[in-house]
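First comes one chain, alone, set out as structure tokens in the form predicted on its own.
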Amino acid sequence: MTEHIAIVGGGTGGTVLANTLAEKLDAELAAGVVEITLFNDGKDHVYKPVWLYVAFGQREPADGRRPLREVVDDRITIRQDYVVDVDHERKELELVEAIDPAPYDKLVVATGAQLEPERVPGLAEGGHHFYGDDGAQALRDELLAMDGGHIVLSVVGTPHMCPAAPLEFTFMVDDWLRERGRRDAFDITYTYPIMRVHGNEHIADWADPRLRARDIAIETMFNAEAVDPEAETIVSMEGTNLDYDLLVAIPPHTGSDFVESAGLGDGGWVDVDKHTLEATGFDDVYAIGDAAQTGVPKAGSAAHYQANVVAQRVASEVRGQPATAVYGGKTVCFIETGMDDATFVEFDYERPPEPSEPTRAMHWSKLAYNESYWLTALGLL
């Protein structure tokens, strides 16, 4: 009898568990015992933090995009559909183009996250971001066209992706300006929700003084409430009014609608044993990256590991062997400090973040990796 395990989600988790798989179970899916499916509701892989350079000019949206079927091994299954629920008791995935169920033994959710910025009034009218490929085009046209002004940068949802990323953004823009004579013309202002500058107060505590230095006005415990595309105003729960010529947005995100129709956790996260990624409450059922609720960042090295944590477990599960692989928290982070400098953080559950003297050569050991991602993705690296 074959086992099914199927995978929801072709992002960075859901293809490097998609490829190792394929390795551990080698012989499994040559015997034909086993099969792996991949469900994506897209035909490509996208590479996310290539937009953050999109916004400089440094990178081209299709940097960051690969079809699917070229980084996914010939071993897996590729089905670009919908899974709109799934039946636990029948073991049966729901999707919104086949008319047949799509049957499972082992599943794994790595759904991720998407924007919904239309939960702040006016901020899909009124302000850019870097979190996709037309967001990133639209944010480089005006910081081109800009020749002065003031820039807000708001943390309007948390958690979001890669929580580094408007810390690198408000960074870089300040070098940007500097490099080409213009910050004395700009005003830059970064807030952010919470009373510190991160929600990490180990990375809070290392950036505040940075953003300071750089003459970076800062305003913590700024919820966005709404935004007045026309007035060019941002205005948050606490009564804080800022006007701004340039909004540069994180906003909200949310998971896949899938999740809470399946019953898997509440806002499209699935609520999971942060050590074995087990989805709690369902049997046979795991969740890996921003989709799952570790209490790690949204970040692709931690989608990467726990990637790897639930391929050893589901292989032995396969094997009729017991799961004893557990994901200890460990993520990487790498952070822009400018146009030329970076910083580099490694933590997990027990250690927390201690980010190195920012250097040029931490600086190109991301742009190194960002280059070699293809080779994460397809389980090489």
Contents of the next structure:
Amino acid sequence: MTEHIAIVGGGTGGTVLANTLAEKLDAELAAGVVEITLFNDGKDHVYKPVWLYVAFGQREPADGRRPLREVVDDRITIRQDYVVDVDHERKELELVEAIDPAPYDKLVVATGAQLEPERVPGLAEGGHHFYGDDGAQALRDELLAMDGGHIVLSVVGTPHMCPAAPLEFTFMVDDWLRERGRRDAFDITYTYPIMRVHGNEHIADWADPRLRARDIAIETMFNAEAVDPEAETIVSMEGTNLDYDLLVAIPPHTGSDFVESAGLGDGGWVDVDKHTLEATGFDDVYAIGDAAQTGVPKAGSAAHYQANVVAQRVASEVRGQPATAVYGGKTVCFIETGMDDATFVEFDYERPPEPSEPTRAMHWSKLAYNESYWLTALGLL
Amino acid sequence: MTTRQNHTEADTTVDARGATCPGPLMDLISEVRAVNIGTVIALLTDTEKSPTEVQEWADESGNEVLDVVDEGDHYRIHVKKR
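After the form predicted on its own, can we look at the form predicted together with its partner chain?
Now the full complex is given, and it begins with the chain already shown.
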């Protein structure tokens, strides 16, 4: 009898998992006792970190997009469809396009995060962002059209993809303007929802003096309540009002509707055991990446390491062995501190991030990683 | 801020134990944004500074910390959305 492994979502987590399982279960796949299906709602795999560079004209959206079939092992079946619900009793996935439900014995949810700017009145109309092909290109065009003015980077939504990205954009736009001799014509303000410039105090302690040294104004305790696109103002729940000429916002994020309809968690985020990545209260269901409520950043590196853990666990279970692999919270992030410098952090559930002095070499390491990402997706790095 | 035995009933719970980045307070704010006024949220956190930070944020944002309970290996902080 064939055992069906279903992976929902073809982002970093789902793709690394599929490719790693293809290697681990090579014999079982060849014998036909295991079948692995990757469900994705589009035909492409998207490498999202490219978007930050699109905003500065250094990359094109196509640089971060390849057909999913090109990055997924041939032993994996790809189905382009929307998974809308799970019948946990019958172990079946309900699909939009297909009439018949898809059976599963092991299910891994890797549905990621989506933007929901509509949750803040006026934000969709008045704000720009760099979390998507269209958004990053519109922001690039707007930046190039400006002669001067007030740029406000506001972290509106939490949690959001890549917690380092707001700082990266702010450091980069400052440096980008300096390199062009235009910095004096601009004011830059960075807003953050709590009493420091980043949720993690180690990152905040590192970033705060660097922002101030570059004459970047800081507004902490700023939780955006509404944006007035006509007046070009953003007001916070705490009563602070800021005028802007360009608002670059980190919009509110949400998980997949499917997670909620399947009863796996609230807000589209799956409740999981932070170490085993098993969905709370459900047998044979895992979640990885942005969709999993683990307490680590919604970042590709976390999704990658989680995919490796779940691949080991699922392979063990398929063979009737105890699953022993656990996720320790490992995350690595490059943090751009300008157009030519970057730092790097590595941390987990026990060890906090400790950013080091930015270097040019680390910036080039990040760019090199961006180029070699496709090997990561293939499970080779 | 009071620390005492707690009998507050929460409408919803945010388990931020082990949260590394961006951290428990950000997880709490996310939940505050999502719920209706009057909702009581229980934040579970093992970050030592959380009681101070949650109180500071609540004071600034106009929300209310009902109580902070030391559960031994973590804190249970009840916050009411105002």
